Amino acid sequence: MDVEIHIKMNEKLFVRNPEQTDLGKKIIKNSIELIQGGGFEAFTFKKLAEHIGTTEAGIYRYFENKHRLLIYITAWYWSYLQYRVVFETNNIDDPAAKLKKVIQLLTSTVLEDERVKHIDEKLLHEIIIAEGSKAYLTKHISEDNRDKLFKPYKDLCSVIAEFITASNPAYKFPHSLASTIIEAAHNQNFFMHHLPSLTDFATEKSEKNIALFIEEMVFNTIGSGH
């Protein structure tokens, strides 16, 4: 029996739910692909509606600008790496050990899962990687946010942050650290590949040593046994 995950996303991320039509998901499909492929700053919705057959205002009626399909996609992906997260560390009871599962998840390449037909996780996680900041590096940031567009993000660290208290309770600053923690995974991944002066991971170009310095960091920090 085949497994569908279906994400339920904020209503203001778009116009019309994409979810609910084929012309929808192959916008979200298609869009995944040519960002990785060229670049947000590249992408439009022209091309796009050049690239899947249909009309830049078959687009519009879908998402109002390529910055709001920008936050859906990076949205969706928070939601399902913490679906991961939990799923994958439901029977450990060990904090330490969850924490160590996390990192693992935040640092490995994502392979693309069978159970979601029109987003390839792989090329997403790549965005994520190289694009997801300019989610919320804006001037109407602050009005993104009372929308609760960032909410995902936000519930991911919350987990990460339950973590790490549960780890050693008396550290003060678990959501700070559980931010951290996501943000140099990706930037250190990045760095790796295009600014290597910046790591000490580019010659293997090594994602088990990405993890194995987040857990240093991390547990040094924090001041837990493990």
Given for the second form:
2 protein chains.
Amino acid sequence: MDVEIHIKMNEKLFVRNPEQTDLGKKIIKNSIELIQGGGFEAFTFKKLAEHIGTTEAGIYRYFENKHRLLIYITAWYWSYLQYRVVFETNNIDDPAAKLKKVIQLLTSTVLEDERVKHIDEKLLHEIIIAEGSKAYLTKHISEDNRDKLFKPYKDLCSVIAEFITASNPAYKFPHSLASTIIEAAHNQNFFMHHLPSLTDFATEKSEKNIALFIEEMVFNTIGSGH
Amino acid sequence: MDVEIHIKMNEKLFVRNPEQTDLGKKIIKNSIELIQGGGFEAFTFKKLAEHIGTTEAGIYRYFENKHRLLIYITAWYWSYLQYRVVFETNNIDDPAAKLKKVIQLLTSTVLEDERVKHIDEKLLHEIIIAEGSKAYLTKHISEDNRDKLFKPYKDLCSVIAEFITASNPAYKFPHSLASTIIEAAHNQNFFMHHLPSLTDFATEKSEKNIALFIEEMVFNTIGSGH
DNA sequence: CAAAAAAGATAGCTATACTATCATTGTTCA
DNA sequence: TGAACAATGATAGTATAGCTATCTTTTTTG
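Would you mind generating the form predicted in complex with the DNA now that we have the form predicted on its own?
Following is the full complex, with the preceding chain placed first.
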């Protein structure tokens, strides 16, 4: 099977659609590498342009500024993850099993996906962990939210909240629990590697332990066997 | 009673101790106001200097750069919160009651504390919610951590983890649960105000609901009655 | 009151975050 | 095939951010 998966992105995220040209795809690919490698603060359009072999002005034709680019790649990640969640939980009936699957997807490093050639999912996952919250922690969040830039995150949260409700219709905080486990999956990963005393995973730095911790928390919280 | 509480800060956090001079205290006070008002990205030493009526060079005599200043004020906040936690849980024997107290302190807006005149705790709390994680989400976290800049956060986490262990000595992830509830307290507050569909508090935007959500999560997770 | 510490005043330098303009190359479709 | 247009390249320029240096004036203190 030779499928290419393509995620349609909100038009407000870019000036010119990067998926439609060669340069555009290079911008995405290389910005992921540079942001992961040097951090978002040190990342500039000038460095990106030099790295690609184009000019600063060339990048600005695709993205208004580097923050929009960050929102773009995070939005892409959330859309992609939602796709994987829907795909992988399809045909599973037991809501608890669906939730387990979700937690596994949230906590585990993404494998290289052959279906998207210009995006390195592993690096992107690391960006989400270390820089993801910077996409929304700004003073212009209201405008960005009005433009629906965070819709993919919200949609993923909704899907997870539905699984929670399916597991226990009486549970009162499905959305808060969903957003909490999404954030915890990334926080605990970051802490495990950089501030290990904030976790219980210092000795065995494994993503499996994070999944175990979150699973136990979720199933005890909603009061469903696991 | 006329006590002044004074928190001794890690010397690596500053060039010259801001607590010891008038200008230093003005820098703290006004940077809290400016960061809260305009966000950390838009905050500059030049604006701060003009706001205070001093010069940019004057600020650099106290702080190496604006990021160190952010770490300073977040570290102060965590130390202050730990002080309050220790104070308010003193003489409580029931570990579950201690945990409830902690959750209340983590989720509620800080009251104006007369004992610290140059710090507006309410504004500081808002900074922690909106900018706090930017203090550690950097590429130089290892060096900063080696300099013990995040010790106050870790200490608070330890204290909470101890309450969790006291509640249920068999629970395996006290530190992870502690850091998760600290982060959740702030995330849920931020989401409630700015991305309400990520929470279940859209109709009644009250901090009490966040506390309720976290309490239920914690006590079900560690399996102790509440 | 002399010495030292702190603050003020000013200058300057490099990098970042953009915007503008014009030339070149590649594509398409009448 | 060639005119029109889209995409890219090349270059320049502006404002602000981030930081360092130096010298003078004021304030503190032993």
